[in-house]
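We begin with a single chain expressed as structure tokens, specifically the form predicted alone.
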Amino acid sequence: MPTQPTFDPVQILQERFAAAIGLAFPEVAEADRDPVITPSKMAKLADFQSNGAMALGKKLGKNPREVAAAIVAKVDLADIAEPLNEGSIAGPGFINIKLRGDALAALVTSMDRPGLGVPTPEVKETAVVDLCGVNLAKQMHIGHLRAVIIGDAIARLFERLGHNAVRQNHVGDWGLPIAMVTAKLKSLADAGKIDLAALSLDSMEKLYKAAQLECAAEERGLAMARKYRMGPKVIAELESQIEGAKEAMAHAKQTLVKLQAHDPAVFAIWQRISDVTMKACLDTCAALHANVKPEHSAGESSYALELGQAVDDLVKRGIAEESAGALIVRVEGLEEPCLIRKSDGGYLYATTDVAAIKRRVQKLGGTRVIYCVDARQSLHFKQVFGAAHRAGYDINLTTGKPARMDHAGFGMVLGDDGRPFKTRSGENVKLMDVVTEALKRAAAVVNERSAELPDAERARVAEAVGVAALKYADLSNDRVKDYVFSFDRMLAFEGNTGPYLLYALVRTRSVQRKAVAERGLTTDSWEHAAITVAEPAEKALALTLLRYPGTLASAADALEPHRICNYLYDLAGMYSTFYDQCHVLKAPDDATMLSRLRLCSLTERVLADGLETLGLPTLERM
């Protein structure tokens, strides 16, 4: 990832009180010179505080304000802060930094660029985003929300930030479970019983647990009627269930044959089914304004030559050894070997995502490999990259060097008595009936506040507001935790909600409009206008502004969507407090009105730009 910038005034003082320690104390190790930057506690005093010669004094078995004192007496400090003193070393060694209004309207003005600071990265990497997950002939769930929308949240952070982002709908296509549903069409078509053209995937769905239960033998009821001997009539119905069920599962072994040699009509059965179930994913991921398009689909099926041949090199170079005749890959510091074909000859999800990282990193490229699935699969994906390395799969062609493989775990999403989130029945909630909702929800809640709008205004509006209520209630939580579902929290507009950042970058659009309307300036009157930082509220917001560059980056870095969520909401929050305190179009001359309409100006870039990079709609007006 790039450095941070250089403007942000956090990375100025890290870097120069670093500078000092190592030049008042030069046998200290360069990594043992943090001098740990926080925001002072005390604003009026201070605006920073660096809080390191105490850890240091410790180390260096000196006092930690005689330590301090000596940092102070090195700190290059002349063009960003006040002058440091004796009288600036607080308590047992703090140091407090109060930043200059000048410098920090000057860092602003060098910030507020078409890349809002945001630096290209000297060395661009190929993020491969595996998003989404669906499986054929089953409606999209709330279990795959997450999966969706973090996933293409992480992918265009990757694309603000300058590098390349591929997408990859992984697809369950392929397989026993898809050839019963494909068998079980296929018969019904057959006799007539059903319109392929006309099935839905509803009715799908209904088919493939139809199909499932047909091959499901009751054995274990069997025994136990046996056991306690519940007399022939019983027994003799579940011998006729198994008998039923080993007969439609060689059926549906046969269909996978077939559907395995590309027989026409059966691969035209399967076709269908991937239509339908596509469409209707790609619709869900359009409706929530993620970037999943045909393009980014992968099936299981697309590696169908590919498990073999991986097995076979896994096998010939001695990384794979039978075990109980099934095929184990050992992973370096985990107890659980990865198990990559069974005894039976079978491939399991292992061996596909293994086959999978090679094709990321060594055919699109991947310099980092990226997993937005479900944190329960933790063990599963440390199987699966100590796999993949011990192969020499994630070696990047290009670089000669491992792709960063990460495993973006999250949590699930919970119902109000804090389990997973279901319908009343216990089935999964459809995910297209939850997006449904919040539009319909939204339409409710923004026809009261803004009855006075046109109807198609209106609509659009609320179309925006569902949207971005029910993404950032998700994003907004550390992606590793669970959350409770509720539409009356994340449809609200006060508080850390998507309706809220909404309405505070209309608040920002608003008032140049008004400048416009109202004092007949254009928006190059202030577009150039010299940045003034006098007031508390300019200061507070401009700081805020200037850590957006650095929130990006560690957003990134650590895969932690939510870091953006809470930048914006301190940002949305500074504004309010400076947009408060601060009259801008009743400013005391044209001079501080034209910088705070600057002001006002880059705190809507940033914003909208925060916004978009999470993919939530933006607005106008509300």
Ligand code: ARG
Given for the second form:
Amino acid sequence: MPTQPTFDPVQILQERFAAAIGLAFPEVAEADRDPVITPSKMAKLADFQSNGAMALGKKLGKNPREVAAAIVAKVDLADIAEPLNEGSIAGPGFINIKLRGDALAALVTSMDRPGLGVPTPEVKETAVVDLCGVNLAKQMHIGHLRAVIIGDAIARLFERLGHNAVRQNHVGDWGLPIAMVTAKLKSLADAGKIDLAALSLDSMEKLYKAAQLECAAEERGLAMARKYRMGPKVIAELESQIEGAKEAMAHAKQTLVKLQAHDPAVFAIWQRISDVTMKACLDTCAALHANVKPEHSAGESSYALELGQAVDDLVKRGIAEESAGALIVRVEGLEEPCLIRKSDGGYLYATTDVAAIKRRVQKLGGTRVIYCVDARQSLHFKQVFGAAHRAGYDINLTTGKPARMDHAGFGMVLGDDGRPFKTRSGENVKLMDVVTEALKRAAAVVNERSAELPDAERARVAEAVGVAALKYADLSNDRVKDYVFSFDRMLAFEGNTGPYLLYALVRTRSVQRKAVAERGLTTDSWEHAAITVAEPAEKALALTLLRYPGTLASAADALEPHRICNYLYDLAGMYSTFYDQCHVLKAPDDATMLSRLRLCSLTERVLADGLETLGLPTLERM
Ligand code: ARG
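Since we've got the form predicted alone here, give me the form predicted in complex with the named molecule too.
Let's see the whole complex now, leading with the same chain.
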């Protein structure tokens, strides 16, 4: 039931051939009429091929070449392809299809409108996108690069397709670890040993680690020391460490209770930690041109009052059950249940996520909830999705249907050695340091390549190149896979990189500027020009342009921004071939020049639109 015009030849062929199969073999159920349209394996002979006859032949017990002939006899392609005949059937039963240039020109012309052929959605979704997810009193590290920019790209993609996107930064700002550092900072501040107002995030992180160490009792060390009779001095030291740790832990627990009760003195310290962390986080997101703002923060602390309610509800309805003093929710198909309350009465990471689903679906109206979080948390999300589903917290109150829940997990960022990317001393790499380094290196490259640009513009170009390089290198990798980080590779102007795509975009713009400057043309002289698709390179470019709407749709369905990257790289390559093989400003006649300028302009707008959808900056010149 195609309700909106499609510009995608694959989809058109898919529909026409499915209809032909229905006419030739009415006994075949609609679901089995897939003609399997793919790009042609022999680009010289054909543009596409249909491979469906083989499977149909098997199903019908017929020779696939005969099946293919029956389809060819019924298919109506008069307006779009060269006529099919006996010779169109190849090998065991492939059908070769060659599109007509005038048909491609007509499709490209109808795609050339403000929305670039992207249909308005039949059902408007509200996609709640969980992204960023920083933790208080800690610097953002390289892993957050992915949680920020893949999450932002997915949110932008939904917006681009005409849906609503609601970003949620699920900040780790609650619970015992945060209470430990809050307690530590409070005692130091009370003793006049630190100036809280001037404390940097770096210092907070150090104190956070110190606080955790202080609270960790060396029970095992003591057991070993006793077993190996390590002498009274060692044992006494360990005993006193354990005593101290118990005290520190007790103090942290008291602090947690005070924090939960919003005790003003304790809460003020927590607020300060939160302010400093979030300022650094949002600055980093801004440096990355990622749309993560204060209004997107929905930290774990914001669920504090909702946890008890949710747990009571789950107990009352018999969904949660007791197990060794703790509360669990069993999830079908999972061996490990979702733990929602510890035996000491404390709530967990999962409890908050269960409550968060209820808010995201039933308050924020999510019809899809998407988690852009490290793939290693996959079990956690299965448990949480399962528990929330049993409770019906995932039922959207408007549609009455469960929201679609997805963990868009991502792989790790690796160093040259194939191990998690770390500094030389083995520390986590700070995200802001990576951004700064990318910008510095981009400036060096751009200063050399674009020496003729005025200083201010050169600085702008360098910033865009650095940000595009870093983000594109991440986004272009298969989301779930690990990838090896390399400044050199991401900043190269050749290959599937951010700088290469910016450069391709700039080239599409410069030829149009030249047409104005050297030919005295105005942009509207080609914006409505008749498009002709005659040369092979024009045809290849047209076919690639027409794939854009379908690419966005499939990237959104799979939650895979890298599909857009691969597409843009293809488009840039096709444009480059077109530009080499088809003269634009020196075209044989004016009509051809204007047609080609219009193809340049459409390529420009698709490239820019794709880059913007990914959250990359774009440029006029470089
Ligand atoms: N703060 C978490 C972490 O560092 C990430 C939060 C992800 N989002 C969520 N809803 N659990 O692992």
